[in-house]
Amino acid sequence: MRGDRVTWIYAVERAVKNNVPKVEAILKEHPYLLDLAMKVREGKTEVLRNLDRYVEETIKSVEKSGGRAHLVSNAEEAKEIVSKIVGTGKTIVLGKSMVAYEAGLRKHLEAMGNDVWETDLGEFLIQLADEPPSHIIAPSLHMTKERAEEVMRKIDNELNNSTHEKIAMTARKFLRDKFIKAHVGITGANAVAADTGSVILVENEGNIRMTTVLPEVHIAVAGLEKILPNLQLALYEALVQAAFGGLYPPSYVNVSSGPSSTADIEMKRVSPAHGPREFHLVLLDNGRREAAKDPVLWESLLCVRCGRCHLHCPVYRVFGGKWGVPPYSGPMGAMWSAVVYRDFGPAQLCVHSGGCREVCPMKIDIPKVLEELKKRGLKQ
């Protein structure tokens, strides 16, 4: 236990002095990124006002572009659509999702008999390690560099005092494999364009990019208040957090529309071409609805998912991934604990330092949502 502890400190002092100058250069080269936060915020507030609407426009939408959409209440709903639609002895491939974490969908699908990889570095070394994530961008975040490696022995026993780079080219070279085998890619969303149906996420590993291309099927599993009511501003959400999650620009922007699909006979556009047959998109509600109607908690569901919160929080740079439900960690986490899980007990370490609310590119009053938590936990 002192050393998981004497870990973690070693681990988040480094990743504090890599990250938040790095946040605060990118937002002074490029101030127009706090107007977009604004315009993002606007959008997410106008859709949470009207949910049911936005969702049955994203649903048409998708329908349109020639996919599949599932509106689903539970984690247990979501498990059930992705079975039917993946079935048993497949190859599958994740891109990394904390809404497929939240409804469980990883451990399901291996129970099934399904080869289910996680392909973004960070998730690929909790698989490997069974462990939890620890932050919500950043999920190995609790690894040093020597825990990585480590980990990683365990498809390559010779690493030996590893670079960085040499992590990371080990897991390209595991990974290539089950990349073109693969029948399925899951990811989750960044955002949801409600007037096209797109899918967007944002990366820099190039993984996400070959999960929704290389298989014949592409399921993208979201959270409502991933909905945005347009493709501009749900591409705006994509670079905002990047930006303020410290990787901007971001290596790849993807847009997924229905499957993949030609025009290049007569102008016709016919599907598939060289991608998916197949595109789903599975939106999970999971207590949002309830959170929207929320006259407090709703503000949790602007959250973009950048982490920055997390470093410029006393109680997370001690607790760390132990502080919230996972994946969700840190002050965002202990929103997010009481909107899908009803779990008040992470707010109730808050110390209310107010520096989440300061560097929250959606300036949600986190600490004003976690008193009101904790006293909701204390009458329970």
Second form
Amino acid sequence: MRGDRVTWIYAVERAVKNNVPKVEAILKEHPYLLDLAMKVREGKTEVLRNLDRYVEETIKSVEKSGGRAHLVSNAEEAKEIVSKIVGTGKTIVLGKSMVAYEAGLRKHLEAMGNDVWETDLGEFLIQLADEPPSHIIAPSLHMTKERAEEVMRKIDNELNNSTHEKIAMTARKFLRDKFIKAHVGITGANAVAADTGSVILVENEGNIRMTTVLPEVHIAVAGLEKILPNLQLALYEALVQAAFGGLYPPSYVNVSSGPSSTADIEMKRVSPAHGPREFHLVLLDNGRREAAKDPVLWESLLCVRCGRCHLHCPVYRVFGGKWGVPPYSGPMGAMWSAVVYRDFGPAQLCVHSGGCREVCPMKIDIPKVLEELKKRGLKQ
Amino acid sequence: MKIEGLVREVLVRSLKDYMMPFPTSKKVCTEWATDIPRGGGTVIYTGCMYQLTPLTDLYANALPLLSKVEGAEKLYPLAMAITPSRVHRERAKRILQNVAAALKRSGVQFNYLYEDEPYSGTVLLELGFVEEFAEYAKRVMQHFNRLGVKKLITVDPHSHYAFSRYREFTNFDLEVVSYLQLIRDLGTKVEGEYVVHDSCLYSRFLGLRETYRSLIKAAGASLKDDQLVTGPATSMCCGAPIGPLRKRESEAIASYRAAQLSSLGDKLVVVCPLCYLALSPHFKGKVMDLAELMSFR
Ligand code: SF4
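Having seen the form predicted alone, could you give me the form predicted in complex with the partner chain?
What follows is the whole complex; the chain from before opens it.
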């Protein structure tokens, strides 16, 4: 077996041991989560069936809350609009966003002469190592602790035989300064509420909280499928994502509706207060509208990106992030490689084990979708 | 020709000419049956899976090489002469005769179609040739109708699953049941502790996981389980389904799965001929089909 595969299997086995029993315990302890998951599925289905109407409503709601919404068709347009908002010579902090990765935002903003930093620990490791992410919520899953330490030596060459805590602390020290200096914070979105224009972000590190409130400008980048009909369902999605990802209760759930504001003087709401003076929501299509109309592929847009299917998939367990087109790996990634990149290749490796379908909170019939993608790939 | 094209060509042509996945002698499929009445009605259905699966490896190895040869499809009729080794043939005979004995012991009456038995088409589905599968399913249904078949007793998960999908593509009104569901009288005792590698199809698509597991337990054996290795949502595939097109990846998955199972024990029970083929070269210990572990005669 090749060396990198041996390391990968070692790393993923550790992750499975830490994560799989944890998710099962969470669902047993909080059975209402299964109910919430079904409500999220219904809400997302409703949006996907009427996508244009909900996109329009979301844009209106964002503007109403004092933010700016931008609908973009592809990665190029996303880069263009974000560059316009950001400019050059800025310090930018990023909260983990797979859509930002999909659009190639970090590298683009760096090339424009900005100082850009990933602030999620996993994504920070990915940035330092200059490697593609290997998992949708744990991007550095392929790195063992030993490898993470080696990568982290780029910012602290004294590190030796560190604990997990010590590695996390090194990132914390380095990034604090970046948060304070940052002009712009860019995040993804776990969900977007059409009725309020709010962006929901769920996290544990506190990096997203700081990314969304410390800089003067907050830009959230979200795929169209992140829209839920209302704030209630959007909050449910965040909880479901956290629980099925194995991190429940999440340390933080953030709701951002427009720029910061205060109503402390005569109860008149004015903006800004302490947080950002500008809020932008960039809504990315990049194949999603077409997929929403597809009789089979539409189901893949229900994905809440909990990353659970990955750990129950034999192909992912053996090949990891190399299976799929980054950042989309694993069973969800085999579907999403088709949605976003029109690449049917990853689906060809599906062994139809059905473990993914068994554990998906959205009850996506992943093997069925992949069977169809196999068929289309073979026709090509 | 690209490998996908060549595999498709071989499959479609062989299914058209012989209703078999590769050109092969029907004797290999039927030699196990000596005293089963010929005919329709309720039939034991082998799909020639136990008999022909040993050839899968040979084809999987040969096809990538052939895909580089111009006009390779002309070699097709020569494949008729290729048969599995004697050891494999004897093993398939033993297993199928034991399955037949299990049914008889449980009072089930059945016939066999002998050389009229068509292949189920399952490999088309596994590789993604869904339209070809749909076409073939219609033909198989007509064939069963002509022969008066009403009920199929399957012996492997892949054929069973293929038939469970027929309704999507054709008027399929046959009853399909696995032999595992019909065993009433075990007639056998088994001692010791075994690791079970679940068939993904039986376990997660056909709801039969507990059916075979409880048979083994009822015979007196105990099962060595680990929630992360053999759980209903965690047990991994043996890698075989993608073998014909992706030999290297299929093997990497098989060796990973075998290593997982080896960590639990050295006696492995499988319920599918493809799992046996994929796992036996990598598992550290003895691998047996359920119909080898349990003797119903
Ligand atoms: S497909 Fe399902 S299990 Fe996989 S990441 Fe998406 S929601 Fe989670």
